[in-house]
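Starting off, we have a lone chain in the form predicted alone, written out as structure tokens.
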Amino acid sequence: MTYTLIIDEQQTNTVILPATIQASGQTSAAFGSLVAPCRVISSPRLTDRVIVAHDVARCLSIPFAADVHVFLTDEVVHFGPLVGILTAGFTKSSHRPVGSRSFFFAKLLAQEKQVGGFAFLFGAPHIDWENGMTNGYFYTERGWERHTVPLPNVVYNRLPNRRIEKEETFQTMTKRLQTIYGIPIFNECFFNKWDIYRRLAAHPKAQSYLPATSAHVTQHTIEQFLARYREAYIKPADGSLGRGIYHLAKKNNAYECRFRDESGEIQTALFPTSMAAWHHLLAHAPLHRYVIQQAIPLLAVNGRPADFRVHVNKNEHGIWQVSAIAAKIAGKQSITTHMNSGGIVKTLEEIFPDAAEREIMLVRLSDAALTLSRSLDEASETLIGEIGFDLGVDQQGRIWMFEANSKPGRSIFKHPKLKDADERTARLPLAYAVHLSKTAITEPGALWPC
């Protein structure tokens, strides 16, 4: 339940709660990392409002009135939560503080009105470590505004790429937030394909969804994969958007290799032996950072291979749920279904017009994604609240998982019929942040067991 937080200019040193909250013995109020001693009383006249005296609000650096959640510990009343969304690439523009990504973050932050609490955007330069404060970007009815607030209760990592994530500045900052301030961070890092495969392959419920994969890409393993599966993909373990992928196929007595060149054009090369393919194309590639994966003959739509993006989120109870499903159909001659390779997005309704067939596919894809989410969660040492799975259905109807993305892209949501799903995938990370904040405040042992 949320309450409308009102900042009272008449009261001093007091917080007034509805009698239904059942506070008892609390002597302080908290907002983010700040705590201020005050008088805490209850009033039967309040039902859906909490009143904070102006001097208490000032001490806590509460930026403005809003709908909030209230969490109680033995001595403290916590208002919020205060959710920090971590990113990089800030500009000097007050209207577009993160350039072209400003619109995405504005939509995300606007969901705080549905969820309750305060959400803001920040980067490493915006933290004042000496005073434990953050000068963050809030998206309000007036547009983007900057306010100085305490360190947040929880951080949602939306750094734009792996290069920035690996910088020492961010590594040091996230470690300091977690270890010194005890602030949970979810979706802390980009996934590595081999690491995800290794973790899921060890989980009995996930194994059946995984194509054969190896991190040892040599001429010998290429020969083995092509002898067994006839087709395989070689792709960067840390890649995204289909960049740097090779598709290999053994056809008759020749070896075909397809790939996207530096200008983005699909190239096809034929070699008489796997050794020739290896020496001409692959021997000089940084294959120690690649994986080789069994190619799956996919369900085709209008003669073109299709796979499915299944977006899953944890909700306000910390439970995984499917938040969006869309089909991605490969572009002409493309080796993947990515949008930047000419792929197009279709809804399930568009590719399965028969309602019964569509419902069966919806259930099977959802079951697979939820099983994989729970399995990965159990096998991970970090907090995960959102995953974008690329799932395929082969020509016998079996479901396979090709990739899991911890920073899922938004390209499928350009489809006009996925507007509700777009809003849902923006709202649920904030809903999970509320759950995570409450757990960190009231049951810290559940997050960080001794």
Contents of the next structure:
Amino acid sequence: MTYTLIIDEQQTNTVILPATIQASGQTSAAFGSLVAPCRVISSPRLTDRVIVAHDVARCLSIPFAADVHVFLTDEVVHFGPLVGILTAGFTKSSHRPVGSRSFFFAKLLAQEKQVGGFAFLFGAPHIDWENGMTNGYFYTERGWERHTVPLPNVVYNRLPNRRIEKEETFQTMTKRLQTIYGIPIFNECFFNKWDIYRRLAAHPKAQSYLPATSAHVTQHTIEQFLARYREAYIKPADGSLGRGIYHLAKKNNAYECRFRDESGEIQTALFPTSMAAWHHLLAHAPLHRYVIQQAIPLLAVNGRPADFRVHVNKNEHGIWQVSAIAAKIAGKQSITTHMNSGGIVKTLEEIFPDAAEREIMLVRLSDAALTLSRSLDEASETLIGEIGFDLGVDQQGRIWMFEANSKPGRSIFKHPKLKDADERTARLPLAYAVHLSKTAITEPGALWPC
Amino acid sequence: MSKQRTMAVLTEIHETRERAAFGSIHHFCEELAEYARKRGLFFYVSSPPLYLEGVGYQWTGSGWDKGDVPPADVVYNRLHSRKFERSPLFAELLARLAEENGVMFNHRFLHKWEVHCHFERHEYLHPYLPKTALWSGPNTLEAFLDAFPSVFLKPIYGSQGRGIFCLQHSDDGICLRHSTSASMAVYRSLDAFVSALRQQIRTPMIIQQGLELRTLDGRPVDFRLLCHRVRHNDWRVTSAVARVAPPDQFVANLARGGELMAVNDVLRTWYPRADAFQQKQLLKEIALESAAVLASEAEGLYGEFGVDLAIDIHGQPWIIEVNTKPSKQTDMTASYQSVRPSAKAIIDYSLTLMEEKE
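Structure of the form predicted in complex with its partner chain, please, following the form predicted alone?
Whole complex next, starting from this chain.
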């Protein structure tokens, strides 16, 4: 439950909690990484409010009054949590701090009211390591506001791309936050296709959802995959948005290769042998960064292949839940179902008008996504709070996983029927951040196993 | 061969013996017709009674010919009478469209209070929404006058800046200005104003926080951004202009004598280049968010909105209002072209709707 935090101008050196919060002998208050000694008293007259004396609030750098959670340890009353959303690409404009992504983050931060606590946007240059403080952008009723606050209880990584994530600045920064301050970071990195495949393939429950995949893209493996599966995809292990994907198929005695050229046009090339395909197209691609994957003949909607984006999030209890499902129908002649290649988004209601059929599909997709996310979570050393899966259903009804994204795109949520899912998927990372903060404060051992 | 794709504009038609006139969108319809032909669309203009009889006007290249027309796949609603939208004839029209599997966009006129309520549900838009309440009596008005330096009273069905009151506390009581008459009056007390007001207003009004707008030579400026829908529920800004209020007026609507200026020119007189760029982007983004929110909240289908924005003296942008039947007078972005971007956008969106149906 949340409490309205009130900053009291008369009182000094005191915090007052409602009697329903069973405080016993706490001697200080904390906000993010800051702790201030103070008197902690209970009042039966307060029910849904906590009162913080103005000097304590100033000492803790609480930026404004808001709805907060209260977590207790033996000595300390924690208000918050303070949740830092890490990103990059800040502008000098106070009204548009992260350029064209400002509204994306405004929508995310606006969910804070439903969840409680303080969420803010920050980047590597905003941290003041000397004082253990950071500058942060808060989104309030008045718009974007900058405040200096303690280091957060939890960091949610929303760095925009792999290149920035790999930069030295961010690597050292995240390491320092974790090791020196014990701040948990979730969705710490973009997924690599081969890494994900390897981890899931080792998991008995997840295995069956995986199309055959190899990180050794050679003339030999191509030959093997085509002989066994007739069709295969070759895709960059670190790619996103369906860029740089080749589709290979063995047709009669020819090899067909489809791909998008530099201008985005789909090209189809036919070769008499796989050797010819290899020499003309693939030998020059940086194949050490590619994987080859068995192509699955997908369920078709109106004659076009369809797959599913299943969005899963950890919720306020730290439990995985399915937060959105949408179908993506491939564009005419397209290689993939990505929207930038003409794909369109449909709801399950739209593509399965029959309620019974829809229910079966919903259950099977949800089961698959939850099994996969739990398996991935178990096999991962870092904290994961959300995943966007691309799942396919083949013509026999079997479910396959093609991709797992740690920073899933939000373009499916432009569909008017996915409005609730849009809000849910924006709210859940903050709800999970509250759970994670609570765990880090009250049972840190659970988070940092020896 | 597949059926010929057909699109109709529905508007009020004034027929005389010599010609038919389509009111404020007459010339715009010619542009729509020209571009529709280029895109291989069968296009006509009709009115609800004519449409129900299967009659419409087709563009010949030099004039409009009246004749029998097929039902439309897509209808662009440019009816300007709100009363008509509540009439049995309109209900009959909707029923006919549904029966013939036709799609209509810009479903109906959205009034100011309705628009505000849709926005209010989206917390991330709050920083850009002036505080607004439905007029229910002097108490709310008093609270607004205490909270803000000036307060506006606007008829919820008003357009083109008509019938707006601006109220301010002054030494002698309440100072009142009116957008249409450009007169000024001073009332001793709020009660005196309210009883005078009760005589004057017959339509529902909203009370809105007055803003300290950034001005040009003391004249308030607002921005009209025309937004059109494209595929995937995406929206695009097709034209943007600044409107500068005439001297001694507090609204910048063209109908009230406002003057058009390029957005860049206005922003560059106010800000250094980098800030002007950020402000322009922000205006566009707010307009697009507004359009997307309204389209998803309001019942029916929308493909076009005119979003009015303004910037206050602190550089904060505000959503002033949204028009469901935006005037085309502001789309001057390409006056050298025969077909304005807004006409192209309407036709392109209609084609998208047809493709989605197929």
